[in-house]
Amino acid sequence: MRIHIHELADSPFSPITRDEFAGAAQEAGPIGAGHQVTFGTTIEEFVEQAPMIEALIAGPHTIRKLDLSLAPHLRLIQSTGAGMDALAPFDRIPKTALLLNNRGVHADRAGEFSIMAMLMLATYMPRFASNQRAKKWERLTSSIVAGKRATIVGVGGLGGGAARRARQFGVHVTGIRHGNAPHPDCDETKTIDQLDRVLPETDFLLLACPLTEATRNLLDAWRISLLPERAGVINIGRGGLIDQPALIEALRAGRLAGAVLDVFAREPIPADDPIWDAPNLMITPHISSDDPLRYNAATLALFFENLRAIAQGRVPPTLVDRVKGY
């Protein structure tokens, strides 16, 4: 297969190196052998290679900037990201090409970040950070997180990893998903239409679902009002899941204990965005699920797993449903 690996210079994703690909191909065994592989970082290099490309590996930021109609033999696109909102409504993706993401490779890192965020919220760290900037001495004591209740919206790779870590600390986990099938790392699962009933008993609300038209502004002013004042909000999904001005207002009014946000309505956050000055808030720059030592290797392993499934006539494990948007 003619495989082209492309990452534009302004992409937030670390480019896959030749050594990384060679190592993953060797690990994959026979399915990783015999491929012709090219690399590119500019539009011109893609245009040059496009007529021969059968499989493209690239981040969504890069994919949306490439003219895929120049690649008539393209039959497989492996995104190096899990979120597909940057490519929706998928009109630039050839209908004849399978679109795959790398969901699942983020689980371990997302789990560690999420339990860190829960512990920070439980021990008032966002509030202490605000107090430090204000030179305010305020003694606040806290108890352990065991027995507290986390509501995790979306229990795929990100949310599932968060649920697993949270339960290790004795946190009761309610998973919110489209169906009510049990999840091995949740104490209970409920459907999205039951979310409003769960919010009043929530200590930690963690958003880890894909951004689609159905989930945009999922946490709006009304749902924020349903949370108890002791609740903390964590977002590792997409910034568009939250009505950001409504969250800022709630933090300023003291209607929430705090928030840890890794994703935002606009990224990078503009210097004049009021979210910079919101109290009791910890900001991280969209890094909650990134592991520089393992990310590319795990993505390539998943790519070869997808190739193996296709060769065996099976549905590749990370095939994107373009109707659902993930």
The other form holds:
There are 2 protein chains.
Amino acid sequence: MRIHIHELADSPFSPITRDEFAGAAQEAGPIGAGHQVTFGTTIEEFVEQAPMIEALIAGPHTIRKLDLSLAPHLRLIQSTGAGMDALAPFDRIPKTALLLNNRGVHADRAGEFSIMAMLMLATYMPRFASNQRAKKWERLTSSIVAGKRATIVGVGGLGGGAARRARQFGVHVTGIRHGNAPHPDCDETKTIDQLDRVLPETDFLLLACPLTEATRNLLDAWRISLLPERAGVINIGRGGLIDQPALIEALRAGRLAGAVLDVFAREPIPADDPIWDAPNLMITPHISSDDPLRYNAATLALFFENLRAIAQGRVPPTLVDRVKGY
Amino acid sequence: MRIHIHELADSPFSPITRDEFAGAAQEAGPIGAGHQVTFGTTIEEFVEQAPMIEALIAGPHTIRKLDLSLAPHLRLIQSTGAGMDALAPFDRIPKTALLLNNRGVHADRAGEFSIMAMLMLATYMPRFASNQRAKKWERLTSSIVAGKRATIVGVGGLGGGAARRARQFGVHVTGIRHGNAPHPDCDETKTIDQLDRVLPETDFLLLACPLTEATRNLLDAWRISLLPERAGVINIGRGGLIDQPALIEALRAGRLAGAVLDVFAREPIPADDPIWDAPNLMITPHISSDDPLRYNAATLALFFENLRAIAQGRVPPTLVDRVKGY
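Counterpart to the form predicted on its own, namely the form predicted together with a further copy of the same chain:
Complete assembly follows, chain above in first position.
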């Protein structure tokens, strides 16, 4: 198969190297053999390769900027990111190409980030950071997190990884998912319709679902008002899941224990955005799913797993449903 | 036995209540029965009770302020804190009384705080907090902590709890302890003399040992210079373990990934202390061992365990060695 690996210079993803591809191809066995692989970092290089490309491996921000109509033989697009919101409504993605993302690759790192954020909220770290700016020593005591309750919206790769780590610390995990099929790492699962009834019992609200038209502004002023004052909010999904001005207002009013946010309405956050000055908030720059030491290898392993499924006539494990948007 | 429970109003410890004592006494079985118990919060109340007291239960800051020579029958002092540095050199503690601390009670909470701090340092949280103050978006990527190396100075209750949690995340733990007897939660142990050889390989340096004349300024400018630039420093022991100006200088110079400090040379930190403005540092107000929901019950359980050992002629498990200082 003619595979083209592309990452534009301004992409937040670190480019897959020739060595990384060769290593993953060898690991994959027969399905990894016999491919012709090209690499590119500029629009011009893509235009040049496009007529031959059968499979494209690229980050979503790169895919969005490429004119895929130049690639008539394109059958397969492997995104090196999981969130598909940058590509929705998918009108520029050829309908005849299989669109695959890399969901699941981020589970371990997202799990670590999430338990760190829960421990930080339980320990009042965001408030201590605000106090530090004001040179204020305020001794707020807290206990271990065992017995506290986490509500995790979305228990796919990210949320599942978070649930796994949270339970290691004795946190009670309620997973919010389509249907409410049991999840091996959740104490219980609920549907999104039941979220409002769970919020008043929540210590840690973790948003880890895709951004779609159905989930935009999921955490709005009303739902924030349902959270108890001891609750903390964590967002590792997408900024658009939260009504950001409403959250800032709640933090300013001391209506919450704090928040740890990794994703924002606008990224990079502009210097004049009021979120920089919100109290009891810790801002991280969209890094909660990074894992550079293992990321590209894991994505490529998934690519070959998808290829193998296709060769065997199975549905590839990370095929994107363009109606659902993930 | 005539037991007096005392906590002065300005103590950072939350006072043991009559109900908490009754509950713990009942839990303890026969050894908890038949005691006469009094409570006090002022110097006057202590003076009044002193002639009758056989056992005193109090925090170290309270013990230091009480005139124990007024209590001729005092045989047993159970500290509700583990650090004995406030009482050293013990010249005001009657030599004929057994001095007991509550080491071990803090293990679970200290373990949670420590793994939180390690994850924060691996994720550049202290630097992100500095960036947030400057409204600066800087995307620093990082990976999961598996395979990183923690050096834990002191693997008693605090350090042991930290080692246990760190290993759950695949962190390689080197424990620094007297002698170098193996520790069940450490991958390896070294003596303090070997510390300088371990520092250059350290990702997380966690100080969790008692403050004594032997450990004062343990982390000085020289040892800081032995740490690699990627290393982070965590202190949950005592402020005096670190040459604080030297650490501030290293943080300012960007010589370290960051620091998470819970204890300080002066507490509360005065408003004019330069540490408030040190970059890449997260300050918490001496809360890393708090666990109010379980703390008093655990301390009282230990008190009765000590009583039981004494009744059976064994060495009480948390007897303080006044020469070693812990």
